[in-house]
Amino acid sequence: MKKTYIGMFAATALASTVTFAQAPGKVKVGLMLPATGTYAALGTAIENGFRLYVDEQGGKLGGREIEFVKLDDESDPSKATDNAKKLIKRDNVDVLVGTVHSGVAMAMAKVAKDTGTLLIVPNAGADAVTGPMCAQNIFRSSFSNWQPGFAMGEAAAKKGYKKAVTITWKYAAGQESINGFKEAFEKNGGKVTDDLQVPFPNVEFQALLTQIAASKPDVVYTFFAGGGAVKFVKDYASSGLKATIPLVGAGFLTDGTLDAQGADAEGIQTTLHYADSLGTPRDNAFRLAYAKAFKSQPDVYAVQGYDAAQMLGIGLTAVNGDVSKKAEFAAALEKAKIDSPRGAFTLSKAHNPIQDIYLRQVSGKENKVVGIASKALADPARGCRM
């Protein structure tokens, strides 16, 4: 009898081994996003892009069931190494995905290159991620700062713009994007005689715009998003500054932006990764499926989102779902042409997307596409050794 029941007992323990094996756990996927404060709406349109993805392919990727675990990264630098540790350590995270912020973004870059976690980045266009931070298992779904920036430099020095002022919060974000403006608009014939830059997330504007008035450039150019955006764009119409100087900017000043801005944001043109109108049958179903699933229309932050939720599945569908394979997970994605509603785009060795860069200009509520920008453009990556 105590030889039977011996038996049966290994029996069970191998056919639960074998069930075990069968059927592995979840992915843990730690969403470490922005909920409160000036970038909240960002964050929770990419994460509503992120979950859409993944109910759309039934709740799985490369065969396991995703698990979410959420973190408000208060958009604070100084808090953002500990927040990636606590995820990794302490929740015991596969995938860490986030954020919005560049400074948060460059730290959880840090902490998930120190640890070989997995990093997708739906948002933080720092240079570095995909520069000297550069690594086999840190990827981004979005841009860099310099692609836009680059874009609309070399825009406004084709509608023959030659004096131009950039202003922008004092932070990486605000000064990268600067700088991608300004190397493209002094290449082509331009000069930039001003740079003018506010703490962040400060939005008190009347001195400089008064300096801007003093100046009398041709254009302006500005990088500010969410709540700073709203607050410039009325600010600038109000001063009378937008019936003599056009200003134009990176998307974001834009995007998720125009039902606050209202009509002082009409015509304004920015150069972004995404817009509105793009009309193609894979943006419409993203549109529909979107509106349908959060009762509202999703922009750039929610198309950044569902990518970095579909590049997870082509590198889990990769390795079988075995996320220590970062090597192949990386492989396949530098393979990859992702199937964005922006429309499709590659990963360059730098895990960056190489990707067309719209002209818009607003129109109503939309951000209309006015023409390409720059084809397929690619960050320089600089100081990547990877």
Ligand code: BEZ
Given for the second form:
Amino acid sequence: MKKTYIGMFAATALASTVTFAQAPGKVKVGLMLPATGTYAALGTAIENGFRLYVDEQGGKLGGREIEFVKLDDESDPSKATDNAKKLIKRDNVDVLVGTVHSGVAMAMAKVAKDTGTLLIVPNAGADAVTGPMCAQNIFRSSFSNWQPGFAMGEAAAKKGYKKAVTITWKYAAGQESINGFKEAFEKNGGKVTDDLQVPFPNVEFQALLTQIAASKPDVVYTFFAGGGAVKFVKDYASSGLKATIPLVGAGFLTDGTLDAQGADAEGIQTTLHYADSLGTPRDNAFRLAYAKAFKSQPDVYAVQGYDAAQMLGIGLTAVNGDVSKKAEFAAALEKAKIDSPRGAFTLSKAHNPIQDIYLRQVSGKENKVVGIASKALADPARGCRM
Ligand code: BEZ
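Can you switch from the form predicted alone and show the form predicted together with ligand BEZ instead?
Then the entire complex follows, led off by the chain already shown.
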């Protein structure tokens, strides 16, 4: 009797092993993105892009069906640790994908590092994620805050601007974007004379615009995104400053926002790893598929979501769908060339994209490419020990 029981157990175990090897269950992806607040539209574009790639692969990555668990992170860093833990412990997700806001992403990276959960960041640029917090299981499909800032610092100095004022939200993304700009601008002979900040996500800019008018810089560099970017560009124009002091920025200032900004955005130059007029066969195909699926035009956030799914697919394919094989998953991504609509890119040792940063200019409803501000720009990954 006992022998039969053991025999049955062994047979069941064998059957389930065989079943897993031949038809593994679903991979659960925890989408932790903003669905409310100033970054809500960014979250939607990322999710759309991610789903588009998964749909193009017939709903499977690495041979396993993808199942989504969604959570609105509200771009609120104070809730981020609990939210990430909920997805991992309560919902048993295999992979975390998120988010937009740098403060929330840093909390997610800490939880991912502590628990060993795979994390793919499809936007937030927090330098620390691929700096001091870098880890074998943490990847980014987007950028570091330093990258577009640094590229614009060089471009602004090249244009001959000498004196700049910066203005942004007071949190990691704004501060790090300004730091990148300042590093390159001052290295190339410019000087940042004022660093103006408003708390996130405030959009009361009037007092600071008055300060800018008084200090008369050659150029204003800014980081704003989403709803805040729309309001800032409109306020800058209606204050009369647009006619006298050029406004430049990290490309989020005019990405996914042009319908709402209208003529007030015309002519603004920004730096970013994507533009609306790349015209490559890869980007054209992506834009067509996105427009067909979602009845709207894609933006940089959609591209980053799409590429996050591509990266997950590359990793899962390498490990045959077995998410526990973290070292093999990482090794596959470290040697991959990711076929992005932005142009192919590779990952740095710290798992951040090494990519071209375009100089763009708003023309009508598009961010048109003016040139490449910085070729194959790699984040310095300061503090990363891997
Ligand atoms: C950030 O918080 O890192 C961020 C948010 C929106 C656009 C770009 C960066």
